[in-house]
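The data below hold one chain only, encoded as structure tokens and taken in the form predicted alone.
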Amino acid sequence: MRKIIKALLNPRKAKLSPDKQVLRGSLDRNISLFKKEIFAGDDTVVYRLFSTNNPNSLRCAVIFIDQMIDRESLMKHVIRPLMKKSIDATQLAGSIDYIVDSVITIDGANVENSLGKIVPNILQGESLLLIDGYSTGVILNTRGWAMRAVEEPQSESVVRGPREGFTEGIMLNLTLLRRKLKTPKLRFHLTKLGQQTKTTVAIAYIDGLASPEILKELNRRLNNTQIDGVLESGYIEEMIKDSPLSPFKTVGHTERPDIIAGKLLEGRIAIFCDGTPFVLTVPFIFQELFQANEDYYKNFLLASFDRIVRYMAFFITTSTPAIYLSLITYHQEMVPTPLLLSISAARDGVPFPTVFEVIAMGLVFEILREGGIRLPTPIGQALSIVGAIVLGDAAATAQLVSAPMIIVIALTAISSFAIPQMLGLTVIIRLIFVIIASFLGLYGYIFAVIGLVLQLTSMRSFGIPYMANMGSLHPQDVKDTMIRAPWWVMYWRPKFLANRNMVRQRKEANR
């Protein structure tokens, strides 16, 4: 009891956190601070000790994390010049600025004293130069870890268009965008997200096109994001999106620099996240789900036809099972007699109701698709193709499901591939339509469609109506919706985005 009272009356001084500590004037004390406190038990941290040339040698040390730096650059531009140079204490005059200005030749060296600024830089791949007798260090730009090369994104391949895609390195991604937009009005604002990961996040926009109100709202939502780690842009997307309970996307994402450049030219804002090739864009509206970058690279008539096909595919993949179920179960009088007799003959002997067939076959297809994605590519493709053929034929032969149902599910599945951005979304919509149609028939299906339209029209993305331009009758508003008008008549940018500068091209320029 006495020991406890004594401890309470004479408490030990609590250790300061690394953010509040500073470097000491002793090299041994500084190295001990890093080894025993900051990076205690971390064997990946390297401590390279060396001395400058005689007769006035100075003890030095470089601290860095293995495999995160360019060792050749560190040796060539920092360690070798120091070891060959004889530095007199009078040259330093109480400061190590002389070493930064006249000895080391590396591009990027900053003198720093606070560990709160030094430690994050070491964790990001930079090195720290310490000199005995001085309470400041030099942060060296020696980043050089391995990185994936620029290549075409597999999820967004095109027949015509650029073949380059973003990588996991944020600075390389910003460079790829800068190559597309060679304008001094392109702005990048860097910040950190994640209390543990300290992930670098960049906001990109074109000054004069992006809305200041949307930019301010985006910064507010990012600043309110308090989370331990941000490992991928999906974390950010879920934290900043509007209508968080809705399955519809209100934040876009892509791996292609040309798509980001095109969206920035319309007045949107891009969000880059270090460690992922997927870049977010805001605002994001419904019509973007049916757009592809290749639409703008080929003839406008072909591009318009492709877009109409995508809208038709959306209707087929979401509505075909519900309409088939309604007609077969409740509205047989609407089906031509020969077709109805054929379907009835095919269903003869099937023990399950139509609604069970629809849900079961849809679930089997989704299992095959998910399994094909998660397995290695050669095995996954074989599983998807062989599994669908074998299971479909076996189910029809065993009269577990009818042949028309297999045709309906196959048509539904194939149509979903025309709109890859909505693969998961169409499954949810299809299931809701089927369940409601199983109780109310076509009336239920129509009610479900009305509910879907009301949901879409009530949504917003950073203050922009989600169905913007979809119901407009103004010619300029519909030139890039279900159809893609030729470039020489698209004079204006979308007015709901770039209202500060709507002129895309002068009318007189193409007359």
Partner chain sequence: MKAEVISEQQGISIVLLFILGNALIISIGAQAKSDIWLAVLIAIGMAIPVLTLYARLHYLLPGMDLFDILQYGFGSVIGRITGLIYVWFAFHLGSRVLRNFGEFIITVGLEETPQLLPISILAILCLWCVKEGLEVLGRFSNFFTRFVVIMVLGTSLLLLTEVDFSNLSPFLYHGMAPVTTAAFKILTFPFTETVIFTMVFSNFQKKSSPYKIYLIGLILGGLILFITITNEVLVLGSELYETSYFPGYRAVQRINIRNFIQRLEILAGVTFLISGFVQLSICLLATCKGLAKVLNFDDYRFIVTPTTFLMVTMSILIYNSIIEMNRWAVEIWPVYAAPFQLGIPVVLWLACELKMKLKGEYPA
Contents of the next structure:
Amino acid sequence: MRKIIKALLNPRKAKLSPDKQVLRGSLDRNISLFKKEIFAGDDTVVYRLFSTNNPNSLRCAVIFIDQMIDRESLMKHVIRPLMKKSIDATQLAGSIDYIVDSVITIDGANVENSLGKIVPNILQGESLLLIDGYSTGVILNTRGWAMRAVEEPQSESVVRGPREGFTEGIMLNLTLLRRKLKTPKLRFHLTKLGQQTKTTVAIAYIDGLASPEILKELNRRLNNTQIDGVLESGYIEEMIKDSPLSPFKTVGHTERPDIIAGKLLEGRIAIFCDGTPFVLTVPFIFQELFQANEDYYKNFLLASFDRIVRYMAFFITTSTPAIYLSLITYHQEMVPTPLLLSISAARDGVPFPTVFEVIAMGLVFEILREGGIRLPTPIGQALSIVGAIVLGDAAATAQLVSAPMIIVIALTAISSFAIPQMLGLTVIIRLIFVIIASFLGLYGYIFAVIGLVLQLTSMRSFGIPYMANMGSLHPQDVKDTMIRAPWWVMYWRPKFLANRNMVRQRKEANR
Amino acid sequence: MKRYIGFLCLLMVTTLGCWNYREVEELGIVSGVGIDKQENTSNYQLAIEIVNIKGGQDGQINHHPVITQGQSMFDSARNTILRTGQRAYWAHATAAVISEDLARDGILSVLDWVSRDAEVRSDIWLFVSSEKDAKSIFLTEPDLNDLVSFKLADMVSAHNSVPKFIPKELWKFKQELSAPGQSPTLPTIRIVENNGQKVPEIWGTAVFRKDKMVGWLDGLESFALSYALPKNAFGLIILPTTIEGKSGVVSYEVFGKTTMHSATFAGNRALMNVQVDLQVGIADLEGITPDYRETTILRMLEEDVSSFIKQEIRQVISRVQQEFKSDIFGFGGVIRQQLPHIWKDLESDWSEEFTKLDVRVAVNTTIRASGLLTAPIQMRD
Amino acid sequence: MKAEVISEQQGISIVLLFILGNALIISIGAQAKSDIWLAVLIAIGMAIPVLTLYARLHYLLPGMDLFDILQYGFGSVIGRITGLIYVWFAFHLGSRVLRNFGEFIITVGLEETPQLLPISILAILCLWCVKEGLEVLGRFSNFFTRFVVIMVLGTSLLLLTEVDFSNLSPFLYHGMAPVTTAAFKILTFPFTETVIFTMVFSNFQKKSSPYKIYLIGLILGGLILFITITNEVLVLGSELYETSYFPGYRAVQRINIRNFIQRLEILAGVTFLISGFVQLSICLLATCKGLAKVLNFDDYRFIVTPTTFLMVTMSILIYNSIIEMNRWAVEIWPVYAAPFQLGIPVVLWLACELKMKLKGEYPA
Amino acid sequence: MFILLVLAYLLVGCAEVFLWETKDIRKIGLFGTLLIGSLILSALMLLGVDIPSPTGFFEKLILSLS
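Now show the form predicted in complex with the partner chain, given that the preceding structure was the form predicted alone.
Full assembly next; the chain just shown is listed first.
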């Protein structure tokens, strides 16, 4: 299935041949190579020519891209030593190793002569040092560009818990994680993805905890991806996810280092992508949609209660419209008489059928939500006023919509915010439920629920059943699903993930 | 697999005919029905009370019975469409009143549709009209924003405090009808004047033999009947009492009542024991001031209550035995359960055997409370 | 193709839901009148050895399903023919379940809707499920078991206020004969219908798993059935129990706690739909697997679609009315099903034991 | 209606076979046989032809035995 879709979507593998050229012996020729061919027409590339200090002075050049490098360190550690130092021809002895070894004081310097390796490095903010008469250049680690500081993530705010969030720089992100997991078993594998963007992608896991099979599978999928650009981890997510057509996500994402650290400790694998604060985790299963990092920081009873509230919110937000619809159009006998009479009175004079009311009001709410997200805050407030007063109150007074329907929609909408991880998803589920319920009543609704559970149970994320633990009754399986067990009973890591190293804590130590 | 979802959706869109889809405001919600036999024909005549709501923010309920005729129950129920344009929706019906003529002819034909149809719920309350037809009950004027049926349902739900009738749900009636050694009863409704208005009142009991009504018990007899039956009944007991030469009236409020039926073997006949335990409180003293702090007087009062109830129960049992020959107490069922070997002989001719059945009634009363007063209000000169 | 292994918990859930399936909603064993609870208990007692026998077959020949075992025990030709008969049995049972289900929805809820519609939707869901395979069904059942159990026991609990214990007495008023007949009928529907699992299960996690799955599933399912049926009779009385097509539905209608918790019939519908879905999927799976095995195909998934279509048509064809359906369930089925559920398995078991002894392949 | 039914069967049948990974002729044969059988039965039902219930035989047999 997956293969077919992929084949349909990518008819031909775009072939980007690596640059096979190498540097020449002459500085001028090399410079013109860059100027005329490689970076032709790119005015942001800076070519700085200078000479060393000795009698038969060596002509040198540094090539870099403006604003992508740390100019200070380039000047201090490369240009100044070269210009000040007198270099003897004997010391060079046909190789520029001496310069790397004894002259340049920068931390990273590699001698390289293949353009295929040099060019991408320049594009990533390194500088290239060329010396006349040598067919090799030195790649200097001068990366440094302006970056956002570590801030609290907007999308996942907490009351209690660390306030730091990932930024767009992958190395900083890795550092943030490393600071939380000070173990040599924490492994980072760096690869590049995207023929054009050459985005750095890091796979992070704890050796001995992460399942080797899942790791192998992940690497296989990453290697199979052929894409020209990776701008955000969402690209990777869609390329490697299981059940590609399902709206349910099988790859998790977060902006918070503490969540990533927690997931790694459970035996999961994280995928960092350069240029985005969103880090992916695999495997991702259904219960994680209902977990929040704060659950683990506060009292377990309150956390468990919150979890249950979230599951209830999921039920309410997906099912209320469908149940309301089927109750008042199919199963009127199940509504208590006074309630039925008041609904009947409220609906008297409303011109639209209930199905239409449900679907239309649901859509109106979605439009309001979507309209509000990308607006600046002051306009967003105006929008909510319009939504509440014009659509809610006025429509009910004008008898265009019945009042109970507005209550139902409002309830649905509020509940959907309790599980932010599923915002878009619940809309789809709700719509399907409503459509089926509109012609088979509650029986149709139950069919739809069966279908939903079937879809969920048939899904897998990297070989792990999506609904793992959701049906089980073993205490150790239940501990982190509907409830959050106290830390002092979470002896083992999740069984389905880390079956090699199960022990999370020693029982005896906590007595 | 997803293509099956697609197929499903396709199926849905094409079949979106919505067969059972009914908008709630288009329903004629039936709250109650009066069932009559039409004069001179064998047709049914139904007085269907339909909730007619005027919509808007503050809905108003109009009282509005619809009269229809038809050859059968179902036929006449369907014929409402001709009169109102709305299909009657029966799931919220709370009361069905059956006319006496119909009840005497046999109630089974009425009940068949009511219990066969999936829409009518089996917890609908059944009544027999003691007026000349059932229609007139629904033609009385209820208060504003109320309906006769809802009023009847309210009365029924409070029956424990005034056990002058025995409410019966449809399923209970059917169960009694089909249970061996048991005959059903139904409460009856009459119309009384209240403040110049004609209002329905539930008062008394219609006694059935099998499915045919055979007679009435009035409210007071029904009171005794509810004490003889193993069910909850509270209410007041008003007794003229004479103590130390002074006579007056004592009212007792019943807090708890248990009735046990048991069958024993006496000689070669079955003997029914009806054991009633009452827990009462003194609620009202009029004309006398018995000092109930005295144990002897307390015992005397208790004895008074016991003998009164015992006498009432005996009276109603013997009346039912002699006059109606219908086992509305379920004695047969008790014998069947407790003495099955005897029941096998009695079963075939139970309605005859029932009249000869010996019933022993024992009442035991305990005065548990006396309101807020520890002693009668004392008058001193 | 990777063998589908099923865990004990999943297996128990499937067996449990399968047993509950239709039995929850249709009146079974009504001729025992007020002694029906005894009939259920006797039926459970009778079912234990039968199900142990099914488990024994799995234990003797691990990795095989009934169709393989038939060919092993009876030889290739006779084995295939009996296999084909079992395919018919599973197919027929599936059609019956489908029809029961359709009749239920039409009778209690959607009188004006054509029966074909709910039937086809359910069938399509089953088709999807069967294509996904046994493991998915196992996880599905595992997920839903707790809801079904909670709902069934919860409604029973709520019904306690309506219970009338005199409905159960006198004890054995009509003697033992109707009780044993009823027990036999309950045995064949639903308990030993589990013979269908021998066609579906083949690989287990542990060698002793089949015993656990069959017996724990039977006992849990039997107990829940016992509780609900007893409750239904306690509430409705045996007369009403006998005359209702769907006594479970009828009983739940009675729930009324302070005029607030009432009108819960749909709960009965929900449990029936979910367990009926599992039951139907198992029947469909058995049919397809059997047909593929008998005709020597390595995979069953390719015939699921036409088989489902055929089952839907069959379910419409099979009875003319709900009256006929009820007669089948009560009168014909026990006799019809006995050879499939009791006769052939016993013979097969003897044949296998003998053959293994002769060949010396007997497991320790 | 009849044409719609045939079309629906045809559509489902072709779609299904198209998505198979291995198109074995025996498999297609069995698939087609079952599908056509089902089509014929449902077509007959649609046309209102009275088909005797296939289980009626068992019913008669069992009733005659008991």
